[in-house]
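The form predicted on its own is given below as one chain in structure tokens.
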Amino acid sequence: MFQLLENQVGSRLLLPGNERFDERRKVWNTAVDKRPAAIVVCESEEDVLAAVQFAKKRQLSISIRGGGHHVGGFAVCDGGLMIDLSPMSKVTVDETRQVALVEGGATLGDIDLETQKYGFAVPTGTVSETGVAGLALSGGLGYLRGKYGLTCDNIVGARVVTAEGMAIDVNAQNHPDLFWAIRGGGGNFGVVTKFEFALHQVGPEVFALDVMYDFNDAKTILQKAQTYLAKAPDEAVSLNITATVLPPAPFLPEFLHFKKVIMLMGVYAGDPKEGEGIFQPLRELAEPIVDQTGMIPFASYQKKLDPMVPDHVNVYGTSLYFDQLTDETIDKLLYKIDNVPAPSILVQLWALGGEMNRVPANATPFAIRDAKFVLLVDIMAMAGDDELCKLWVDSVYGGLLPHSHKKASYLNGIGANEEATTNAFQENYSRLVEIKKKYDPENLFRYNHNIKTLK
């Protein structure tokens, strides 16, 4: 069946039984264990074209691997064709236009490594091993969101291989409907082989918040942080608050092993001298356990959370937006954290505001532009704990849903869920349906937060 495709891509086609097949079908979340009919490890746009054209002709569904880092495991599929972009990771800086040209398999770390040579940054996420394609296509929340918006807001152009097997340039002038759709509408519309991102002057060193408190002070910290954020400038509004249980890692002092803590992190996206004074109140919300706030290379800070998000573990996650953190919401969340069935958790509340919330809700598919916080919950299951962990995550979502903002979730933080998809897109959903009908009427690209064209 695959002889024609093999003639075009050669050894880059992996079939079951190939010694590299099982390794290539692995994704970050090993709770997702799927077996595609074949994998094409793409080294060029020509490989992508060959793969899509073959899949269309054989009516095979397509999954697309950028970084393979989504909790839903959308990069891999059962029985379809998996397009693996990971070798396509080149990043080029165009100083004149102040844009970064980024191939679809690049990670956030790849981008930072190149752009920081020029003192520039693309607003991306907070784990350097994340693939930029999945992140950008469904949003992209990082430390620069308050000053420079979401990753999807910074897409100024893209090269897209459509379901018809054609490569097209997409921007505000060419295929403007598709340009609108890929800035938040997910991987529903084609394979993005190259992005053009706007660049902003950041770094190489930044003033960064990095303070750790005892979890027993969590309620006070959340209350005080919310008060602080109400008056925070754009440069400081991108605050990440994380509750976790510290691992028994050799780089941590023994008294912190298995300790439940709450961490505050953020980059001051402006003059570092100003940042020190503006961040100071966040260092005094309670008695800190550790305070490493100070100057740090931006690229290094972008990797700070990497050890807390290890590869190849069973992960269950969920997400919700909030307009405010009421005492009831805080109490319910902290109760859930206190009664977690496994020690490896990452419960994050990210403050939303500034530039990302000034973009009109219909300017891109990313419709939630008026929430104040997003909750991201991940739990890593130990052997035999999967069902307990899944039930716990579902209970967090169900328990907090009535208190949430528009019952909406951040799609980069939740698995496949039709209700979550429609709630996230709000009034933009119907427009996405029409664009999906135009560019992918047979729904070849369905392994994502899927836009349903048929009821």
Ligand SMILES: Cc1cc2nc3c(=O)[nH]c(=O)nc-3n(C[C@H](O)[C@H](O)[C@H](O)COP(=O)(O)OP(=O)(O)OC[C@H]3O[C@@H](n4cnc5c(N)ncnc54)[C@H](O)[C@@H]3O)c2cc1C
Contents of the next structure:
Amino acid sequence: MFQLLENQVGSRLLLPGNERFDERRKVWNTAVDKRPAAIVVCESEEDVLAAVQFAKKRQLSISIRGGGHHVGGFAVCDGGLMIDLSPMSKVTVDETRQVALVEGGATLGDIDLETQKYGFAVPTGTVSETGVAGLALSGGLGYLRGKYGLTCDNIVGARVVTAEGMAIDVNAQNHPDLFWAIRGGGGNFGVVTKFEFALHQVGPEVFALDVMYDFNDAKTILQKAQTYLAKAPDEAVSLNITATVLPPAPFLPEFLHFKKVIMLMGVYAGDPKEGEGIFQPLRELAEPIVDQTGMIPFASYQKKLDPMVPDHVNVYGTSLYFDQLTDETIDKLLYKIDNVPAPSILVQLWALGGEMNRVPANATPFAIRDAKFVLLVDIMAMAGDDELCKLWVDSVYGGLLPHSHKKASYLNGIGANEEATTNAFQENYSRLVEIKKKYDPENLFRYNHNIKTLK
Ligand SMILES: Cc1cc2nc3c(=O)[nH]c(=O)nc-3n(C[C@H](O)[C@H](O)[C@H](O)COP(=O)(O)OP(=O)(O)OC[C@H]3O[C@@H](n4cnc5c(N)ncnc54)[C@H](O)[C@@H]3O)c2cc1C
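Same protein, different form: I have the form predicted on its own, so give me the form predicted in complex with the ligand.
To see the whole picture, the full complex is given below, headed by that same chain.
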């Protein structure tokens, strides 16, 4: 069945039984174990075109792998064609236009490595191995969001292979409807082979917050951080608060092994000299256990969390937005963290504000522009704990849903969930449906937070 495609892409086509097939179908979340009919490991736009044209003719659904990091494991599918973009990771800086040209399989680390050579950065996320494509197409929350907005707000153009099997340039002038849709609407509309991102002057050294407190102080820390954030400037508003149980890792001193802690991280996205004073109150919210706040190369800080994240992990995750952290919300969340069924958790509250909140809700599909926090919950299941962990995640979501902002979730942090999808897009959903009907009426690209064209 795949002979024609093999004639075009040669050994980049992997079929079940091929020694590389099992390695390539693996995604970050090992709870997702799917077997596509075939995988094309794309090295060029021509490979992507061949794969999409082949799939369209044979009515094969397509899953697209950027970095393979989505908690829902959308990059892989059962029985369809998996388009793996990981070899397409080139990043080039156009200094004149002040844009980065980034291939669809690049990671955040690939971008920082190249752009920092020129003293520039793209606002992306916080773990360097994450794929930029999935992150950017559904938002993109990193340490620069307060000053420069979401990653999707910084897409100025893209090259897209559509379901028709055509490669088109998409920007404010060409296909403006599709340009609107890809800035938050996910992988619903085609394969992005290349992005153009706006660049901002950042670094090379930044003043960055990195302070760790005892989890017992969590309530007062959350309350005081919220008060601080109400007056924080754009440069300081992108605060990430994480509750976790530290692993017994060699890079951590022994007294921290298995300790439940609360960590505060953030980059001051302005003059570092100002940053020191502005971040100071966040270093005094309680008695710190460790405080590594200070000057650091931006590219190094972007990798600081990498050692905490396994390459592959059996994980369950969810997400919700909040207008504010009321005492009731805080108590419910902390109670859940205290009663967790597995030792390995990452519960993150990220402050939202500044530029990302100023973009009008209909300027891109990313509609949640006025929430003040996003909660991201991940639990890594040990052997046999899957059901317990899933129940725990569902209970965190269900328990906090009534307190959430518009019952909406950050789609990059939650698996397939129709209600979460429509709630995230709000009034923008109907426009996305029209654009989906135009560019992918047969729903070839369906492994994502899917825009349904049929009721
Ligand atoms: C360790 C870790 C850290 C994270 N940190 C952050 C963070 O700091 N900030 C943040 O905002 N999010 C973060 N996330 C969430 C992240 O944004 C999502 O996991 C995102 O989907 C990752 O993109 P990917 O390309 O790796 O994903 P994939 O799983 O490859 O893809 C996700 C979705 O995008 C589609 N897609 C991928 N590539 C393309 C493409 N080229 N064209 C069209 N569609 C495509 C896929 O089909 C799929 O539907 C993190 C996730 C992990 C696991």
